[in-house]
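Just the one chain here, the form predicted alone, laid out as structure tokens.
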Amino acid sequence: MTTYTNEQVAHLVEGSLDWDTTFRMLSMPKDNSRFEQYLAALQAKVSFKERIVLPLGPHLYIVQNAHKQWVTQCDCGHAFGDYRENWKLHAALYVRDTEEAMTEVYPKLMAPDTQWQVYREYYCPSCGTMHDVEAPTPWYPVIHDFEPDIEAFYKDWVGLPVPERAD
């Protein structure tokens, strides 16, 4: 099993690692400290002081706040609420539900029929970062992507102590 430096993992997170090393790093079995290195690289990249528990996307995390609660939070520090709730219900939302709005994304006559499909774009209300896009039928409810089992992930997958949490 190959081990990598904190600097290499940080370059991977930033997208500046050379392709050969990136390919080896992603395709080979992970060393035991990789997740901790990954969290450290993410933590160094953000300006907030809350501890990152689990990344959800490029700019979205589950963090442990000052009250030991786990919340979903953006890069900018905006908290969307408890990690078990659907963070999208607290996001700024733009729905592409007209032909005009769809032609901003697709060439004319290539867009989906908005009677059958719309785009829902979810943004951070504080900084404007787009966190997700859904393409459901217009009447479909907001999709809750998943609720991670953080305890099992830490104990069974990465073999680390579960971060403290107040309930």
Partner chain sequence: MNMMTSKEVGFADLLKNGQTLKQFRDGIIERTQASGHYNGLEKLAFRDSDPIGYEKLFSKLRGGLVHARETAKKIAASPIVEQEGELCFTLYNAVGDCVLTSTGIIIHVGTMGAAIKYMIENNWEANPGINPGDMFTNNDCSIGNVHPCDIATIVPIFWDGRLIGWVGGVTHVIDTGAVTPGSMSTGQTQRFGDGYMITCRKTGVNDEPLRDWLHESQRSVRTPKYWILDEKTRIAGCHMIRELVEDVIRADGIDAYEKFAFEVIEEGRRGLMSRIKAMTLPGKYRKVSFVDVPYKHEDVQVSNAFAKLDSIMHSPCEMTIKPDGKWRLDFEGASRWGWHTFNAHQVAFTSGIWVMMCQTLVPTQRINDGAYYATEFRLPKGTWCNPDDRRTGHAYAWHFLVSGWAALWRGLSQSYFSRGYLEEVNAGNANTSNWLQGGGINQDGEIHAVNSFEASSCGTGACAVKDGLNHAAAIWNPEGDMGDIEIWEMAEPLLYLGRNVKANSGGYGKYRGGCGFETLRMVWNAQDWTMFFMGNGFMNSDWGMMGGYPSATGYRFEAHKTGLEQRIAIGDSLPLGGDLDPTRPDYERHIDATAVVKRDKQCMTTEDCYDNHDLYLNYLRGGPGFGDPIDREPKAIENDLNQKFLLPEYAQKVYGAVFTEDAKGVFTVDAAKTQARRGEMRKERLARALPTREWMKEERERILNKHAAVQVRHMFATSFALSEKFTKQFKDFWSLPDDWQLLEEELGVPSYGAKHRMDLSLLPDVTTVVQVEE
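Swap state to the form predicted together with its partner chain from the form predicted alone:
The following holds one chain only.
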């Protein structure tokens, strides 16, 4: 099985990995140690102290906080609440639901008609990072995208001890 150095995985996270190695990652069987290396690269990169349990996005993580609770947290340290909840319900939201708001982001005729579809931009209430853009119809419930089975993943899939969790 192909393996990669911690430095290479850190470059992958930064988007600065050379193409030859990236291509090898794409074309060769997957390296099962990646998750551990990935966590290490991210932990070294973030400014917060909490332990990363699972990355959710470029600036969003499930972390274990000082009280051993698992929460969804932004790069900047802003916590969105329990990891089982939909973090978007605790975000700052801007909805592009007018033609004027849509033409701020796309040329005329190249954005949706807001009678059919709107853009919902979810920001971190502290730092203003845009974590997600939903593009549903009006009325659509806020989507709870992802409920990971972290225990099964750690224990059965990558053979790592599950981080402690206080509920």
